[in-house]
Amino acid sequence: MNWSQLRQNYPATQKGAYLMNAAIGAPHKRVFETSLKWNKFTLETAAIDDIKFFECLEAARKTCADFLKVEQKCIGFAPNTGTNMNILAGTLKTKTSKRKVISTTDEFPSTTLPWLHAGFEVDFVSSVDGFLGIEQFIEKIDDDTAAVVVSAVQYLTGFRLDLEALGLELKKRNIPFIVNATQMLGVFEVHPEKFHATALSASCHKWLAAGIGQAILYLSPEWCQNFSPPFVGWSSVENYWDLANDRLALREEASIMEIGTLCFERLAALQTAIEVVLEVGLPEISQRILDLSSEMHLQLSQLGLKIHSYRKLEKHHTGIISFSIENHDAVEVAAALKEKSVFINNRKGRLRASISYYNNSEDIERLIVGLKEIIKG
């Protein structure tokens, strides 16, 4: 793969060292062109040929199902993972009297807040030097445990959970396993059935770089058959073009939670983003990110910085590295780096650099040079 040539398709990388991929991934030019095409189609035709919008919806569903290696009926769409988590929490609330959910202290709020709002108690597993072990979750399980709800990759540290092992243990205990795969989608294989996931949500604007405003929801076949969301709409029924307003004939598939007309332009962009990933090759993307991440970690470590990400076993590595500089405020450091065209995030008092496959060693060098200048003052 000619990574330098590929990089030219990502305009955001031309602004400097773009290391904010865990916030918003840099879209490929083709993703933008797809969005532009569908916006132009709407501008010029409005509803004249609106069947194409619904064809786009089902084409996106098939693309996502193939990408996740699941049945099409298991895939639904929503604007973001927060929406999906609220739907899942509201549904599980009616399915069980148990009220404990197990999650982690490093979780992104979209994973946990909907469960608290729905009346669940969230029992938090604390990471140790960024590490989360399967046994830490198992130890917290009791008779009141309704589900384990956790991100595949922790946004704060970049720690990648062993989802297959955790999911298997939960399956043995008949405990629902709900996964937020937002920080994994587009980097590593997301295979809900291999993870033994009951449900899985992934927003698509980060590593998949499909643009803001689209999330995938996976429901296991078992949940599809007995899923009663807290709200429904005109397109939640079997034959929605009948436009019946006096009876419920709800679908037994994940699309039941698509309560209204969706943003077809975003669905088309999602398809294109997946096509780009498949063309580059997901294994190649994974290895490229791991290699660059290791290079970045080495150079950050040589500066004597405090690394908060777990970096011992590669199976837990991602493109995210969280670190801090003694006696330096993270907000101020990130702002100073931005002045040098080095773009990283500050999260909860830490600095977070997240590197993707379209980055390169020069981006890392710019980060290191910028940090050295800040440290020297």
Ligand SMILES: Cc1ncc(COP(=O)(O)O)c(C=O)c1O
Contents of the next structure:
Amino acid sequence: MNWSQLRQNYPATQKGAYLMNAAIGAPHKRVFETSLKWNKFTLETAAIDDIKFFECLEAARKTCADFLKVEQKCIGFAPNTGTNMNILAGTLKTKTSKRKVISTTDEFPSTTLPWLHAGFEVDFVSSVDGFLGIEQFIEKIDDDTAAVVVSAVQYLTGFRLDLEALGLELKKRNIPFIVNATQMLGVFEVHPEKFHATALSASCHKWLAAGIGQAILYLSPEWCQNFSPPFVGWSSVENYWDLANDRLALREEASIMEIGTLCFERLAALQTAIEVVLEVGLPEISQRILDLSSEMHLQLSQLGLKIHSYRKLEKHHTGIISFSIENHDAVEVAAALKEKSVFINNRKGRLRASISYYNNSEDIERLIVGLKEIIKG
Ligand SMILES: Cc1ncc(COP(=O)(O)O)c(C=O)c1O
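Given the form predicted on its own, corresponding form predicted together with this ligand:
The complete assembly is shown below, putting the previous chain first.
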């Protein structure tokens, strides 16, 4: 793969050292062109060929299903993971009288707040130096445990959980496994059936770089049956083009949570983003991100900074490195780096640099030079 040639297709990388991929991935030009094409289609034809919008929805569903290696009926779409988690919490509340879910202290709030709002207690597993062990989750399981709800990759530290090991333990105990794969989609394989997920949500604007406003919901085939989300809409029923308004014949598919008309241009863009990843090659992307993140980790370590990400076993690595600089405020450091066209995030008082496959060693070099200048004062 000619990575430097490929990089030309990601305009955000031309702004400097773009290391904010865990916030918003830099979209490939083709993703933008697809959005534009569908916008233009709406402008020029409005409803004349509106069947094409629904064909676009089902094409995106098929692409996502193939990407996740699941049946099409298991895939639904929402604007974000918060929506998906609210739907799952609201559904589980009616399916069980158990009221505890297990999550982690490092979680992104979209994973936990909807469960608190739905009346569940969240029992938080504490990470130790960024590490989360399977047994820490298992120890917390009791008779009141309704589910384990956790991110595949933690947004704060980049820790990659052993999903297969945890999923297997939960399956043995018949505990639903609800995964937020937002920080993993587009970097590593996300095959929910391989790790026995009951449900999974993934927002698509990060490593998949599909643009903002689209999330995937996966439901296991068992959960597709008798799935009764808190909200339904005109497109949630069998033969929805009959437009019957006096009968509730819900389909046994994840898509019944879509509630109504979707943003078709976003779905088309999502399809293009997946096609780009498949063209570059997911194994190649995974390896490139692991290599670049090891290089970035080494260089940050050599500066003597405090690294918060767990970096011992490679199976837990990702493109996210979290760190802090003694006697320096993270907000101020990120702002000073921005002045030097080095773009990283501050999250909860720490700095977070996140590196993707379209980045390169020069981006790391710019980060290190920028940090050295800031430290020197
Ligand atoms: C793990 C994780 N989940 C979800 C999100 C986004 O949540 P939502 O799609 O609800 O805006 C983020 C970051 O913004 C995240 O890091």
